[in-house]
Every structure is written in C-alpha cells, then in structure tokens.
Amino acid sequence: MRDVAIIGVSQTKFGELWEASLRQLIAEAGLSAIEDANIQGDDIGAMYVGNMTAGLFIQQEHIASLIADHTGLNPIPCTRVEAACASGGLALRQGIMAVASGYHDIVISAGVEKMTDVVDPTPAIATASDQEWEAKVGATFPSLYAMMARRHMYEYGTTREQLAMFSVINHENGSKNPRAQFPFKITVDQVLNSSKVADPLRLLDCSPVTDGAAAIVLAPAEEAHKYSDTPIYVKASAQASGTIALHDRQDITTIDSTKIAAKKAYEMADLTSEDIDTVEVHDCFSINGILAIEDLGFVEKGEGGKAIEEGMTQNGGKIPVNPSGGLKSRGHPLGATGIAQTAEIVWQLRGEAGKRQVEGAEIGMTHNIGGTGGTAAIHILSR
C-alpha cells in the first residue's frame, strides 16, 4: 500500500445559497480544488462524491453521472458515496484507498448537498435514523440528541451552560471564517434564551440547514511535491459502524463507533490523542461536540462539559476544537461536511487559516459521523 497525500483543497461558501444549484456548487468546489492542486482534468483517475439524499432534497438521483458530466470530467469513473452525515468522510476514505492501493494515482474526493430546495428538510434528514423504530414514531434528530444530552446531564452533571459554551466557542471561531454560514459571535445568554427545539437543546445548540460543497485532491505521497509545495500527508483513515437506533445501545452517552474508529486511527498513525494539535469534530448538536472530545480520548468520559467551561477547546487551549466554526457556525451541508472538515485541517497544517490559525499545528484530526453514530469516519493528517 502506498502512502497518500492531499495536494489540493477547496470549499464553497456555506449557507442558504438560493441562487446556486447542486451542479453549480460541486463544479465550483471541484474546479477550485483542481486549480489548488496544479493539475489538469486529464490527470484525474477517479472521483468519489459524498451526498446523503439528493433524491429527496432536489429530486435527482444518479448524481455521480450528473457531476462527471457537468464538470467536464467524462468519462472518468465517478461514484456517489452515502453514509448519512458521514458521506463526505467516507468519500474521502474511498479516495484514499483508491490511491493507496495503486488502482488510481490522482483522485478527487468531494461532497455536496443542496438542502434548501425543500420547504421542510426534516423528513429527508430523518431518513438517516431507524425508520421503523425512530422516525416513523415521531423521533427527529434534535429529539434523539436531546435524549443523549439529558442522560449525559443526569450521569455526569453536565450543565445547560456548558452545552451553550460549546456553541459560543464555535461561533467565536466561525466569526473568523469567511466561508462560514454564520460568521458572527454569540453569547451564552443568547443560546439559553433561543427557541426551545427539544429539551434541553435550543435553536443555537443546533447546526443549520446548509447548501455547499467541498473537494480534496489526493495523490501518491512520493509524487506529491510534483504538484504542491505544501502537501499534507494522510497518517490514518479509519471507519467503524454502530447501532443505528439509540435503543440498541448500552450507553447513549457514548458513541461506540467514534471510540472504535479513533482507536484504529491512533494505532494506524502510531499516535495518541496527546499528539493531536487541532481537531474538527462532528458537532451537529452541542452535546455531540462534548461527546466527541470524550470519545476521541481528549478527556475522560463525563469531563467534556468541564473541559469546555475551562477553555480547553478554545484556540490557544490544550486541544483547539473546530477552528473552522464547526457544523454549528461553518454550516452542515450533510454530504460535504466531512470534506469541509478535512479542508480546514489542511489549511491549518499549511498555515493558511488566517485569523483562525492554530499556532504550530502540525498534526490534525477529523471526526465525521452519520446519524446518531451508526457510522464514524476518522482521519489523521500531518505536515
């Protein structure tokens, strides 16, 4: 197996992009990544695109063919990858494996979602939960994560204010990100007084409905300097599955797929959580940010809320979390999120993150999950 490097990255602006179509968004991201990588379309051997549910959002399936056609990349093989909100992370993993195996040399891994073309995206998003035992009896993702939050508060004394602080830190970082959907600061009081969604979660605990796309260009590590002066190396790519429904879990305050994938990634990279300089976690709701830093091994189980309160995850803290603003502030276009996380880590490791730069960042991690943890994808990158 060959070592793999990232030689190009891009991300569109995230937000409610009424004037842009799915095909326009993915074309913008793909062409920008190709330009960043200093390659030509003829160099590309394959493309993997993360997308959760274009059929429900824009009534279009067979989007792999549409994307290859619209970006002028026919006849290269293009494959859509679906794993709910982890679709982007798995598209990246498929691209890494294609290059590592030698099957292809230059590969694009991308992600795209156009979520605002429907009046109510909730039913489409709910398809990532267990339909028979959760969605069809009324459970939504806010309510499922609310149960996880309430149990964590009961078991470990996590406070409503600590949950709010996670969102506040995300918006502090996102205020420095020109690509973010919500590039502005908020306060704890604003979170606590925002509209109640599913107790104890409020509106400002929840990631938004987002349009956007992102793309990554991968190459064999030994050839990376032919294209880039600052290639970023893939040290680990790991994936794990977990139960799709909450009621099948022994502990709903732990996402086992995250723990297992993280363990595999640390072993693959021959690193520990202490070696990670910055991490992008899947904070679709504030509680999941707290669960993530626990399950990734940055703090002990139950200590996540306290770590947030003490400033451990702020830029300049022990482990800066979500310098991009995370899903909460940067935005969460489902299929693109895992790729956007990776783009942010690449910019951080290149030293190109501007005002949100994590000083001295040399090793970064991404954490992308589907649903409430039925799928987890973990990547570790280094300079």
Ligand SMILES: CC(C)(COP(=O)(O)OP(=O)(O)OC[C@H]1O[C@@H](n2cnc3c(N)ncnc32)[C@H](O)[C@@H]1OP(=O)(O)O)[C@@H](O)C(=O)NCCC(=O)NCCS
The other form holds:
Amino acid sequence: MRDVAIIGVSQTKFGELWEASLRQLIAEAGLSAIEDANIQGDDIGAMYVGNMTAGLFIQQEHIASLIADHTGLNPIPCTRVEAACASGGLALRQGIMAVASGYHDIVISAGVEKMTDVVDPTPAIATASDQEWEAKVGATFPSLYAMMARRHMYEYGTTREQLAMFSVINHENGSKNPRAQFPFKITVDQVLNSSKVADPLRLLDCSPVTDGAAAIVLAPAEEAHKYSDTPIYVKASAQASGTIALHDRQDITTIDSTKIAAKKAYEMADLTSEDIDTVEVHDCFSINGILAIEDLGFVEKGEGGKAIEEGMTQNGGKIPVNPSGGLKSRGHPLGATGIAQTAEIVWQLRGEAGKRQVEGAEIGMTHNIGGTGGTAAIHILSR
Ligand SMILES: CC(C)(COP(=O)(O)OP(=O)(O)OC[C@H]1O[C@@H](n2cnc3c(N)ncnc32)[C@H](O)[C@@H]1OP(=O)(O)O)[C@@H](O)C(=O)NCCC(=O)NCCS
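For the form predicted together with this ligand instead of the form predicted on its own, what are the coordinates?
Below: every chain and molecule of the assembly, starting with the one above.
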C-alpha cells in the first residue's frame, strides 16, 4: 500500500443557492480543487462523488455519469458513493484506497447535494433511517436525535444550556468562515428561545437544509511535492457500521460506529486523542456534537456537556472543535459534508484558515456519520 496525500481542496459557498444547479455546484468545486492542486483534467484517474439523495431532491439518478459528462471528463471512471450523511466521508475513503492500492494515481473525491428545491426535505432525509421501524411510523431525524438528547440529559445531567452552547461555539467559529451558510454569532438565549423542532431540540440546535459541494484531490504521498508545497498526509481512514434503527441499541447515548471507527483510526495512525490538535465533528444536532467528543475519546462518557460549558472545545481551548462552524453554522449538504470537513482540516493544517485558524495545528481529524450512526467514517490527517 502507498501512503496518500491531499494536494488540493475546495468548497463552494454553502446555503440556499437558487441560482446554482447540482451540476454547476459540483463543477465549481471540482475546478477549484483542480486549480488548487496544480493539475490538469487529463491527470485525473478516477472520481468518487458522495451524494445521498439526488433522486428525491432533484429527481436525478445516475449522477456519476452526469458529473463526468458535465465536467468534460468522459470517459473517466466516476462512481457515486451513498451512505446517507456519511456519503462524503466514504467517497474520500474510496479515493484514498484507490490511490493507496496503486490502481489510480490522481483521484478526486467530492460531494454534492442540492436540497432546497423541494418544498419539504424532511421525508427525503428520513429515508436514511429505518423505513419499516422508524420513518413509516413518523420518526424524523430531529425526533430521533431528540430522544438521544433526552436520554443523555437523564443519564448524565446534561443541561439544555450545555446543548445550546455547542451551537453558540459553532456559530462563533462560523462567523469567521466566508463559505458558511449562517456566518453569524448567536447567544444561548437565542437558542433557548428559538422555535421548538422536537423537544428538547430547537431550531438553533439543528443543522440546516443546504445546497453545496466540496472536492479534494488525492495523490501518492511520494509524488505530492510535485504538485503542492504543503501536501497534507492521510494518517488513517477508518469506517464502521452500526445499527440503522435506534431501538436496536443497548445504549442510545453512545454511537458505537463512531467509537469503533475512532479506535481503528487511532491504531492505524499510531496516535491517541491527545495528539489531535483540532477536529471537525458531525454535529447534525447539538446533542451529536456532545456524543462525538465523548465517543472520539476527547472526554469521558457523560462529560461532554460540562466540557462544552468549560470552553474546552472553543478555538484556543484544549481541543478546538469545528473551527469551520460545523454542520450547524457552515451548513449540512448531506453528501458534501464529509468532504467539506476534510477541506477545513486541510486549510487548518496548511495554516490557511484566516481568522478561524487554530494556532499550531499539525494533526487534525474528521468525523462523519450517516443517519443516527448506521455508518461512521473517520480520517486523521497531518502536515
Ligand atoms: C430545523 C429545520 C426543521 C427548520 O426548517 P424550517 O422550519 O422549514 O425552517 P425554514 O426553512 O422555514 O426557515 C425559517 C428561518 O430559519 C432559518 N433557519 C432554518 N433552519 C435553520 C437552522 N438550522 N439554523 C439557523 N437558522 C435556520 C431560515 O434561514 C429561515 O430564516 P428567514 O426566515 O430569515 O429566511 C430544518 O432546518 C431541518 O430539518 N434541519 C435538520 C436537517 C437534517 O435532518 N439533516 C440530516 C441530519 S441526520
């Protein structure tokens, strides 16, 4: 197996983008990543594109062909990767394995979602839960995560304010990110007084519905300096599955797939949570940010809420979490999220994150999950 490096990254502006179609978004992200990597279209051996549900959002399947065609890269092998909100993380992993194995040299891993063209996106998003046992009896993702939040509050004394603070810190970071959907600060009071979505979760605990795309260019590590002065190295790529339905879990305050993938990633990189300088976690709802820092090993089980309150996850704290603004403030275009998280960590490790730079960041992590944790993808990157 060869070592793999990231030589180019990009992310479009995230938000409600009426003027851009799915094909335009992915082309914009791809071209910017190609430019960033100093390569030509002809250099690219293969593309992997994370996308959860173009069929339901824009009634377009077969988007790998659409993307290869629209970007002028035919007859390139282009493959769509789907694992709900972890589609991007898995597209990255497929790209890494293709380069590591020697099957391809230069590979693009990208992600795209166009979610705002439908009147009600909730049923489309709910297709990532267990249809027979969850979605068809009315469960939605906000309601499933609300149950996880309730249980965490009951078991560990996590407070409503601590959940709110996770969103407040995300927005503080996101206010410095020009690509974020909601680049503004919010207060705990605003979170607590925002409209109720699924008790105890309110509007400002929830990631939004988002259009956007992101792309990454991968190359064999030994050739990376040919293209980039600041290649970023892939130290670990790990994936795990968990039960798709919540009721099949022993404990709904822990996401086993996160824990298992994290353990594999730390082993692969020969590192521990103590070595990570910054992390992008999958905070589709504020409670999931708290579960993530526990399951990734940054704090003990049940201590997540307290750690947020004490400022441990702020930029400048012991482990800065979501310097990009996270899913809450940067936005959450499902299939693009895992790639956007990785782009942010690359900018952080290159020292190119501007006002949201985590000083001295040398090792970073991304945590991308699908559904309530049926899939988890974790990557560790280093300068
Ligand atoms: C939380 C949610 C239900 C709100 O949807 P909604 O009630 O239809 O909200 P609207 O789109 O009508 O927006 C109302 C306002 O709130 C804003 N808004 C919507 N969602 C927001 C969010 N998550 N955070 C901050 N502001 C938000 C909108 O910009 C709009 O502002 P405006 O009136 O100034 O234009 C929706 O964003 C949602 O479903 N989020 C979760 C997505 C999800 O499940 N992802 C997968 C996770 S596993």
